[in-house]
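Take a look at this single chain in C-alpha cells; it is the form predicted alone.
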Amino acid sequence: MFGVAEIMEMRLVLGLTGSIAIYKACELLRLFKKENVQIIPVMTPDSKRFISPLLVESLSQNKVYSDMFDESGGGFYHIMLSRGADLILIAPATANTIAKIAAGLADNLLTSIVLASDCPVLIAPAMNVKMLENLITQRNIKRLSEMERISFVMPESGELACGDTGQGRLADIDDIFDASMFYLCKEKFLRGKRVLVTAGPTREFMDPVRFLSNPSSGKMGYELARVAYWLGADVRLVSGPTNIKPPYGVRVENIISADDMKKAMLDSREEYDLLLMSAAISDWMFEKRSDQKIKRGCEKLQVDLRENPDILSLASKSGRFKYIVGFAAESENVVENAISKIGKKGIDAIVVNDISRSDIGFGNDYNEGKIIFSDGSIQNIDKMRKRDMAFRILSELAKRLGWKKI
C-alpha cells in the first residue's frame, strides 16, 4: 500500500452540534477512519440528544469529548485538544454554534477549541432554511468566511427535515470529505501547478439510441483529479459519461464524443503544467449517423467506421502542455505496446495497465500498473486503490519534474 495515510499523519478534530443532520456523520467517520485520518471528536451537549457518544466513539476508535475540563487529571481539554491539530471541522453546525465562534464566545468546548488553535476551521452548516436565509445568519457567515483560516462548505438544496424545502441540508458527505481532505494533507508538492485531467469514456452515436464505446467507469481518472486537488493543484477535468460524483474543488466539463473532447482539449487556450490522459477515447467513429432510430428488418446491418482524431498526439504538438501522461489498456505485449505509444505520441510517460486481469482496470477499484517514462525507466505499481495509485503516480511524476524532493 502506498497512499497519502502511508506518508503522512493526519489530525482531525471533528466538532459535531446539535442538528438533526449529525446522523450523516456517521459516513463522514468513515470516510475518514478508511483513509486513517486521526479523528478526535468533539460533541456539543445538544448533540448528545441526537446520536449516543458510544456510537461515535466506535465509528472514531477515539475518546469522545464534551466537557471542558479533565476532572481526572486536572487537564484543560480545550487547550489539549487544539494542539497538533491540521483541522477543525464543524459538521453539521447549527446557527447557534456557528453565531458563538463569530461574536468569540467559548462557552462550551467546542467553541473554546476554535479560540485555543490557529490550525484551519471547516464549517458545514446544517438548519432551517429561514435560519440559514436570516440576516444574523449570514452576516455570521459572511463575518468568519473575511477570516484567513476559515472556509465553509455551504448547504444544499432541497426538501428539509421539518418539512420545508429550501436551503439548508447538510451539503454532500463526499464534499465534506474531500474539502477537509484538502487542509489535512500537509503535502502541497502540486501547489500552483495547473493540471488537466481526462476520464472516462467516449461514446460515438450510430443513431439517436445507440452507440459504440467501452467499459471504462472513469474511476481512475477522478482519483487523480481529486488527489491532485487535495495537493494544491489548480485541476480541470474533462469527463466523458459516468455515474460518479465529481471532485469538490475540481472544475469539470463534461463531454460525450471523441470531438467533444478534442474540442474541450484544444480549442482553449489554456495552458497547463500537466496532462494525465486516462481517459478512455473511442479509437473510432460511423462513417455517417442516423437522424432516426435504424429500425430492425435486415439480418445483416452493415456500417462504416473510420479512425477518430489522435487527441494525445495533437495534445503534444499543440504546445499547451509542459508535461504530458497517457494511459494505456493493454492485453498483450504491455511494455512492448506502451513504450511504443510514447515515441508515435510524443509524449513524456505513460501509465499502462493489463486489462486481460479481472481483479484491476475497468469498472474496479483497485488497479495495478506501472508508469514507463520516455527515457526508458519503468516504476512498478503494485496492486491497490485506484486513490492510493493516483497519489503514487502524482507522486513520481512530481519527483521526476523536481515539484518535490525525493
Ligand code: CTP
Contents of the next structure:
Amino acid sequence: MFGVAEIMEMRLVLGLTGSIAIYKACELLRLFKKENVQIIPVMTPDSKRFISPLLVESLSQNKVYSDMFDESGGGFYHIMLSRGADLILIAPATANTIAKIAAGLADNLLTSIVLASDCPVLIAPAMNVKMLENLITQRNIKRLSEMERISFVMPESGELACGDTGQGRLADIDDIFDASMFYLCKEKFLRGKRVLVTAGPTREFMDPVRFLSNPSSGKMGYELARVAYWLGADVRLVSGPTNIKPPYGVRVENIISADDMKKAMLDSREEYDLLLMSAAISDWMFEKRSDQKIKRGCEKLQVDLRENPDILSLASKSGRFKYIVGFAAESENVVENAISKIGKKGIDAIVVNDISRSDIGFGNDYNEGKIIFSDGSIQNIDKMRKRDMAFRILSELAKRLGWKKI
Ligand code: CTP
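Okay, that one was the form predicted alone. Can I see the form predicted together with the ligand too?
Shown next: the complete complex, the earlier chain at its head.
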C-alpha cells in the first residue's frame, strides 16, 4: 500500500456539532479512513442527540472525546488534543458553534480546542437558510474568514431538512474531504508550481449523433489533478467527456474533440512547470462531419479518417511547459514502444501501463505501470489505487526535479 500517509502523518480533529447533516459526516469519516488519516472525533453535547458516539467511534477507530477533563487524571483534553493536530475540521458546523468561535467562547471541548490551538480550522456550516442568511451569522462568518487560519467550505443550495429551500445544505462531502486533504498534506512539494493535467477520452463526431472515441474513464487524470492540488500546486484540468465530478480546488475546462484539447492547451499563453498528459486523444477524426444525421439505407458506408495532430509534440515545441509527461496504454512491447514515444514526441518522461490486463487501467480504480524517463531510467509502480499512483508519480517527479517539501 502506497499513499500520502506513507510519507506524512495526517492528524485530524473532526468536530461534530448538533446539525441534522451529521449523518453525512459518517461518509466523511470513511473517506478519511481510506487515506489512513488519524481521526480524533470531538462531539458537542447536542451532536450526541443526533448520532451515537459508538457509531463515530467505530468509523473513526478512535475514542470519541466530548468532556473537557480526563476523569482518570490524564489532564485537560482541550490542551492535549489541540497539540499536534494538522487540521481542525468542523463538519457540520451549526450557527451556534460558529457564533461561539467568533466570540472566542470556550464553553465545550470543541470550542476550547479551537481556542487553544494554532493549526488551520476548516468550517463546513449546515443550517436553516434563514439562520445562514441572518446578518448575525453572516457577520460571524465574515469575521472568522478574515483570520488566516480559518476557512470555510460554504453550504450548497437546495431542499433543506426543515422543508425550506435555499442555501444551508452541508457542502458536498467530496469537496469537504478534498479541502481538508489540502491542509492535512502538509509537505507541499508542489507549492508554487503550475500544473496542467489532461484527462479522459476525446470524441470525434461523424454526424450530430455518432462519434469515434475510446473507453478512457478519466480517473487517472482526475486523481493526478486532485492530488496535485492537495500537494499545493495551482492546477488546471482540461478534460474530455467523463462521469467524474470535478475535484475541489482545481480549475476544470471541459472539451470534446482533440482539436478542442489542442486549442485549450496551446491557444492560451499560460506557462506551466509541469504537463501531465493523461488524456486518451483519438488518433483520427472524420475527414468530413455531416451537419445532419446520416440515414440508414446504404449497405456499406465508407468514411475517411484523417490523423489528428500529435498534441504532445506541439506542446513540447511550444516551450510553454518546463517538464512534460506523457501517458501511454500499450498492448504489446510495452517498454520499447514507450521509449520510442519519448523521443518521437520530445517529452521528458512517460507513464506506461499494459492494457492487455483487465484488472488495471481503463475504467478501473487500480493501475500499475512504469515511469520511464528520457535518460532511460525506469521506476516500476506496483498495482495500487489510481489515487495512490497519482501520489507516487507526483512524488517521483518532484524528487527528480528537485522540488522540495515546504
Ligand atoms: N497524444 C497526443 N496527441 C495525439 C495522440 C496522443 O498528445 N494525437 C498523447 C497522449 O495524450 C499520451 C501520449 O500522446 O500522453 C501517448 O499516447 P498514445 O495514444 O499511446 O500515442 P500515439 O502517438 O497515439 O501512439 P499509438 O500509435 O500507439 O496510438
